[in-house]
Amino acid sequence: MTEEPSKTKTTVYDNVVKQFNKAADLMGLDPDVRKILARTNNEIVVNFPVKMDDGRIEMFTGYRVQHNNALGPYKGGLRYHPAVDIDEVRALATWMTWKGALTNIPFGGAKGGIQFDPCECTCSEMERITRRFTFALGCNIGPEYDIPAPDVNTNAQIMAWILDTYVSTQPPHERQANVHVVTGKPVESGGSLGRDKATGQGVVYTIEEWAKDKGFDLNGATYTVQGFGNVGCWVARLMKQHGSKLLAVEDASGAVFNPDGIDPDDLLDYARKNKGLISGYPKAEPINHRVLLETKADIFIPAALENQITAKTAPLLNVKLVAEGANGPTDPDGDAILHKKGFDLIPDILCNAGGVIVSYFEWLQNKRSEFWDLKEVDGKLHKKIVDAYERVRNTARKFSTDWRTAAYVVALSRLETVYKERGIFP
């Protein structure tokens, strides 16, 4: 599904300090500012042993990026990728500050990880794992301080881990004051309604949002997604709901087609029958990853990993829109293609936003002890992600620049008015 890494590619950091570089520009951000924003706060490397099942022990690098903490606590999720290393953690600790101020929510940005693959390790190997990784970052996490979430191979079940050991570790009659410590619990254990699907759901909201301004009906539209894991199958689930059909869908085992359409939570059925993959879906037909990106659709959900729309696969493309439900799907060399090509372009830090949204809501309800039911949260989520939509439409109208430029300048004059606000220490 992922391209080949080649020598001569940028890096994912790299396309991030491209994109920084092009808003700042534009906007006349100050000096002063734009120094401390293009620096990381705090990057933490912790190298931890586990004793894996069989009694041996292996040692596990482990990732913390805090990026910038001017509007509230670090907030950002943790992925277990063997791909994960300090530079991809420091983007995409970068991108969750933008998303922050972007939204208007009271948090800067981080963002972790462990380098491994997690399907080699078992449910116990797991557990052990991610509860040292939790007490080797110690005091670097905290409910007010850095709270983490999932992201790529983690889910509720790690960050109960992750709460459990954390809450461990403090004195007894504070236990109950630090359930906030990790976003997107289980439900049960101080998780909110509406949190596995925040993403996806968000995603939707800004696509619907867009076919208002376009005056375009989803009812009958296609779509593509790449990758169907908690982000990608949420999307194709909810656009279902529209009437849209889906008619492509790629995952880490391979891609599967039907021009009649897929039906999503049947796909998702038999995904979860088959280790969580989607390949052998008796329903549609194989096909390769470049038969994916020339699928002519109306709109295209990356939903991924980084860097997949490149200056090598953008001109593939045959579609309307790209709504990026992944972090950084695409690189400048892609932007550049497909703002040539007419395409309409809903930037990643505001399309994904879903999902650090209602981890602020998570986050909350926990501080007040509060419980909201699913209508609430929703309607929340859509009134915060929809007033960033606007936001973005009417920046990129008024520097007439391309949207993810646009969704940057909103983030960095909101970062910008706070540093000039409250001043530098000393």
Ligand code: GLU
The other form holds:
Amino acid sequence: MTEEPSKTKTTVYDNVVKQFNKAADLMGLDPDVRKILARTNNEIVVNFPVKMDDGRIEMFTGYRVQHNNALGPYKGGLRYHPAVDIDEVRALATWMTWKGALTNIPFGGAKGGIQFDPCECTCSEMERITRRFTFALGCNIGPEYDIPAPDVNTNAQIMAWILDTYVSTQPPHERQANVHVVTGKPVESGGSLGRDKATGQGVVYTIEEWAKDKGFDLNGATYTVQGFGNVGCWVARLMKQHGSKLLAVEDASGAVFNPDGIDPDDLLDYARKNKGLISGYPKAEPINHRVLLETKADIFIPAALENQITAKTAPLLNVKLVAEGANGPTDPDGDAILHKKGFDLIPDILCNAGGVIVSYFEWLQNKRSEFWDLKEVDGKLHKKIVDAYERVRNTARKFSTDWRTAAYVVALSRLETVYKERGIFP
Ligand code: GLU
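Structure of the form predicted in complex with the named molecule, please, following the form predicted on its own?
Every component of the complex follows; first up is the chain already shown.
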């Protein structure tokens, strides 16, 4: 992977390139495999019109980047956000390839999204945007080819609209056989129990393993969370079951702090009545972004967007562990500082893999017309996460390297093996 020489600003994809090169150098990745993985397979950009509620037509730009499918169908979420662009989607798609390879699930990596602010749209506009995007993607997605899922600002309802639109374009006798075109669906529409909390649950399983390794008691442990969407909210609610204390939370509307602890369920009740936002929560005091980062706690869980822990912000953190619920929250400069400070880090492709793992379980249930109970889903997720955690820990020891690089080495080794076994056509 090489960076474009003309660019001055570092992008999210540049972070992926640096992380990849570091691991590839360390493990001596086969140079041919390195060339293949340094590029995305396909990049689809669609511009499509949508009729808004007031009758005017608005044009939207949507993306689907398919990084690699050596291990199985392309897999990854769809993001609705003003910052979505080709560079970000490329990075997120690449991380999905590593995530599937690391956790031993038969999926490749993809990601997509639409560049717009969903807060400015009504529910019926969201539905038409989603359906038109699905139609524009056409056969670039499919249950055995490329399977979208929720990501930032998308949810089970949006997956139901994608499912409905996709199958409506199939011949009638094939519709039922295509419900696994998306995962993260509502349970009644073919979703899996436990998928909604899966990413947060996976984060907490990795934190449990870390605590076991360190002989650290999570009961009474303190933590802070950035992001109170699906991931941040579920992490907080599940950490509560361990008796851990949430000191501070931040979302797009601001941050709040309470030294005696914030009850995540109570905060969620408040946010639900406040357009999903936490600002103004009466049982905690408002703080700014810097104070949130400086809050002394045992664990910090970034669960929002990329590039939050950087050369500028990493020095502010005062924790024992950073558990990356988000994709790409730490840039390479931030990584180096955390490492120097002696903080532990559970890297994104391990820490937040619970979502795509349970997506795999949903896909399997759909293909087999099965319906697993929550205990079965959680049990299987736990095993997958613990296995991946142990592979990363052992690889970090073997190569005397940081955990992110170790996670990459595990993922890249699997891909390297498959390329060597299969060779290149023709
Ligand atoms: N968007 C989630 C992720 O970044 C889930 C992807 C999926 O389930 O396919 O891992």
